[in-house]
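The chain below stands alone and is given in structure tokens; this is the form predicted on its own.
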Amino acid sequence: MTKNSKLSLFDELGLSESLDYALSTCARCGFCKPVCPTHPFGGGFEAFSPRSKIYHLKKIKDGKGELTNDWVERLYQCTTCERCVEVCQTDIPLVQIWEAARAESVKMGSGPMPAHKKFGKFVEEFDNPYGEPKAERDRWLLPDIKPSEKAEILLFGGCTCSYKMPPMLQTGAKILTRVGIPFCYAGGKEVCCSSPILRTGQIESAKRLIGSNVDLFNEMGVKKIVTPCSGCSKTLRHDYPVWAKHLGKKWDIKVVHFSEIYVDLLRQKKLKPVRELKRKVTYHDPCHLGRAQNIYDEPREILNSIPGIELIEMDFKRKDSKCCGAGGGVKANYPDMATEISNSRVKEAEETGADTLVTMCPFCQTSFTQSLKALNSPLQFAGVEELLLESLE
């Protein structure tokens, strides 16, 4: 980018207003440094910091500096936690800019990261970032799962969760049925929510995407989505309905997690654990269902609903939790990085004295169960999902 080059898609994404906002009010305090969890990585030098990254921008916009190579690697060098955001004395939505600069990369031909690039041709290929057949979306389906034609609930499965992770997928269609809500279920028409190709600044491909899911949400006459990935629910929330109204599109549904569904079925008395689960737990927050979210307390109540689950607290917690390292495309493309990120957390589970590990999201799952293999860990893994249905039954 030339030095008289303007953030240009700032405006397109209608985040200009925030970046002025971030430019004119950061007051350079430094509290979102030491809470970064890739800051560390960068040998100590200021420039890795977001306080950093912010003047830089600054610089960019005044004309008097360049989104240089180096510096494009250190925007994608963050998993987008948010912990950032919350320490934030002056409320800049600094992962929204992350994600602004990282498209502004795209535009200019430095971005994203080669593993990005991977999701990318992937999605234009397959609708999904892994390359996985289109016509086996619904794999996952049990023969006694009967999803109806139409219905207003719909279960959106995800990629991550319909190729890699179908037990959470499962478990959640399973309650629904066991319960009688009827739920529909798109298959292989539904794509990819767009997450992994929006965080990573890949604009063009997430604008199909999610034009194609919400085009199909009403003609199905949706009215409410379901999903047990955070990642997916974070996206379809926040994201949808802005670029919904972008492209020009009908947007009036509403997005729920799966643990917020549990919940209400429990304080309904629809669903009641009858068996006893003899466990010391401590539960990680994942940071797309906490911090981007809010929700904390639904999966607490879930665990706490258990007969013989015993929840240990980690230090770190609620909206101090720390990051698994999967997030942002952090994972995929510094895979080094996220992994000591991980173990990181994983000894600090361990340190509670807890005899499991549980979390509601896919990539803090894999992320974990990972770190838990290679650190010999006496800590075993579950999701709370799982946990509850164990004692369903």
Second form
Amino acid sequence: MTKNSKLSLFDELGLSESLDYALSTCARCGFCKPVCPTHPFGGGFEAFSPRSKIYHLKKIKDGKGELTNDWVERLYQCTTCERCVEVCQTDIPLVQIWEAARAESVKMGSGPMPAHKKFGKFVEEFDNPYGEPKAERDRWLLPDIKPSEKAEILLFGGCTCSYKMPPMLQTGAKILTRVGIPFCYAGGKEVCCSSPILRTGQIESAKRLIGSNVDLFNEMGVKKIVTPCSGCSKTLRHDYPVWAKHLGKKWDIKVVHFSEIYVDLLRQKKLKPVRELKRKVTYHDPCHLGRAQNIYDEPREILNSIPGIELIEMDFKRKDSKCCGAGGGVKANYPDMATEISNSRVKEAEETGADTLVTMCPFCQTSFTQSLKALNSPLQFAGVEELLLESLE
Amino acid sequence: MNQRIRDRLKEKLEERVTFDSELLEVYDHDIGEIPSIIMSMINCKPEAAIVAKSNQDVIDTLSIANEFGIAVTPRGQGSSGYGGAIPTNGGIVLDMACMNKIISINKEPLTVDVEPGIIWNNLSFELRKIGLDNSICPTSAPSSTVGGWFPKGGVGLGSMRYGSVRDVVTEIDVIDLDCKVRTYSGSDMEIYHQTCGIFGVIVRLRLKCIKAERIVPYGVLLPNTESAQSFIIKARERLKPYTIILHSSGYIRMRKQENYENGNGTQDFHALIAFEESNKDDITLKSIIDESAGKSLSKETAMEEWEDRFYPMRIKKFGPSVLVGEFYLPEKCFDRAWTEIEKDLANDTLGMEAVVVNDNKMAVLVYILDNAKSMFYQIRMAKALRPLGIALRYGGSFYTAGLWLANNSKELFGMKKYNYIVNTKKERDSKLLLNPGKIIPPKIRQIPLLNICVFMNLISKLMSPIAKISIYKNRYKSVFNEKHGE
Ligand SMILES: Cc1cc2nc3c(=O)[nH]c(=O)nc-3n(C[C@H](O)[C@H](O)[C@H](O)COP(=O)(O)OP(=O)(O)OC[C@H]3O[C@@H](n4cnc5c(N)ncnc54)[C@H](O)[C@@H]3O)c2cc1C
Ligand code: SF4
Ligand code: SF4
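Take the protein just shown as the form predicted on its own and give its structure as the form predicted together with its partner chain.
And the full complex, kicking off with our chain again.
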């Protein structure tokens, strides 16, 4: 491995000086260590903690360390949950740094991990990480959902919802249709938002995807994008402006998650949940929705608007919410780790005495439904939007 | 470390021991940013690290270490800056953070028995579920361990009312080099307090706890050192505060990342005074504020500062490094001592945080912004000791010794206790295997006749006048925003 290794992604984005500075501010307080869901999987050794990763990356930046294969592996054992970022003494953008280090490892040929390579290949061929046919991207569209040819709002399907979890997308589209908000949809022209590719350091692929989507949105004259996926909305909201600028493309688009649209409609009384649903629910804040996008209130406001729903909070909620274990490519490459993290969150949900675990993210949903089954849990699972739809007239 | 020793460790500790140099590299430091030239004077690189999961793991480690003459350095979360958890003679780092269970909660008297690796905030979280709480905690409570505070010694939030960590720990179990588990309480524990684990590894602590209560913070703006001192003395006499934390205006502005130079702004102070709800007394507080020429800050400011209580090092955003001086000061001398410190470091970017504690004392932290990458950092480090020097003249005292201030152990403990420590160490651990180099200073690797603390002391004294005139100014502002404390 190279010595004097730079995190060249930051150089490329013109952030090298800020990164260097941020690394130097680490107080080594260790607040990031006990909150990290993946640290315990390193046998308790300090080197698996975010604090140590920062320490080592600083050494690399100072020309005193190497990005060895083992460090690369440790850097991939991270769900990008941002719990470390949330508690950081000096506000170091740790997840951005992890992603830059992963990108560096890809450049050096030691990253990404095998499962990530596989979905990287799929993305190159099919524009989605599942290897699903491009032409079937719009197969979720129900016959009664009719997107407009041209509209200010674009519904972004995303790969997971389009291919694997259509109900989240269908609910969104149904509700928009019901209240008469026109929206357009790019169908098969839409490509992966790049989230799984970007998070696993496969920058060159990510640039192609982002460039293609940005061009598409601009051609369609879109002013606002809405998506039900927390991963897509995080990427579109935070990464697209940075990369569009870097690629020399125009970006003047507002990105919202469906929860924000639902809340607007509820406040305007355009949506009226009337059917009583007798359920005690506990809400899991998805990392990419909560900590990454500061969306904590909206899902709760939706739940509280539904007659008969009693919301019981878990101990670790909102900015302190625990992770489901799926993010950052962990579920793909370290499935056992992801399952253990998810199981422990499900147990916490069970302790609340709720009968239903709800969330608003396709990845969390996949993790939890698998855990509930494996643990033979008495809890049921439901999406927040699913309950909303059920309660409407 | 030869293969035979490795094999023995592996046989006993299995996956809980590592010899992997990459995993070991992060055990060679704590939070202190010490120049590599100084670090090279000790053998800070461990040859093995063990994550202890049980008393048996500690026993196995100590017995093999004793048999083969290998140094063992116990470690909590490595969140101290005195070097207590840094190896000085290679050997084994014994990471205690995974021995972190609550063993029992005892009703009469209200105490909790814990393993040493439990983190203060996690303990508080569990205790609160049954209506109890920690009586005190360090402001590193989100990461630091209960078992790391007692051997380091110190005060923190709640110490004004409930005393130091020595006062709240009532019993400990220790495993010595002879591998026996012994229980100590009262004055028998004394030798384990503030001695960095040089006599044994603590595997259980019994702590006093309190009934959980809501803490109500108030913010007070005090115009100068005199009024700050008067406020603290009166508040102690007439109120029952849980905690008072005093911040200089320089510190507040560093936290806000405002460009700041000492002497060019106001010299006022923020006092954060927090009460357990049943002890708050708004009327008396109001009259003390008036008598001290102070002004109440808004509830929001008070709450914001209280929420930030675990973030004293956030000022590093404006550093990126910080030189820290720490000491106890009699509160009646605060006015004169702080005025002199400010004058002494008049050109530096300086901040002060003082936690008011029991015994009419304050634990004062002086922060001087710097950059460890700067060429002159090594010289300017001598500056960190200048406030301590001034404090000592005003009846102040050392906070703790650890590794870097081991030479001051005599003053810290007093000659009687110091001699007892030295003699007991000779008796029980003549080969200096348990946490060598702490309290009794280590020798310089390259010049074994010289102890590192004498050397550092000498250099500091020589460099101090130059350090004083070498000034670091930061004009850089971190581009990254606060996420927490919303
Ligand atoms: C943000 C921040 C705030 C802080 N606030 C405070 C404060 O308010 N008050 C204060 O006093 N300090 C404070 N500190 C310093 C430090 O966090 C505390 O002293 C803390 O108690 C150290 O705990 P630790 O678990 O990190 O122990 P370590 O630093 O790992 O160890 C401390 C010493 O204890 C020894 N040791 C650890 N575990 C054992 C064991 N089981 N048996 C025997 N010896 C052992 C080590 O060898 C070492 O000598 C702060 C630090 C930071 C970063
Ligand atoms: S993002 Fe989450 S998993 Fe990754 S280092 Fe931070 S806390 Fe750990
Ligand atoms: S919380 Fe932030 S400042 Fe503290 S050790 Fe972790 S990365 Fe460093």
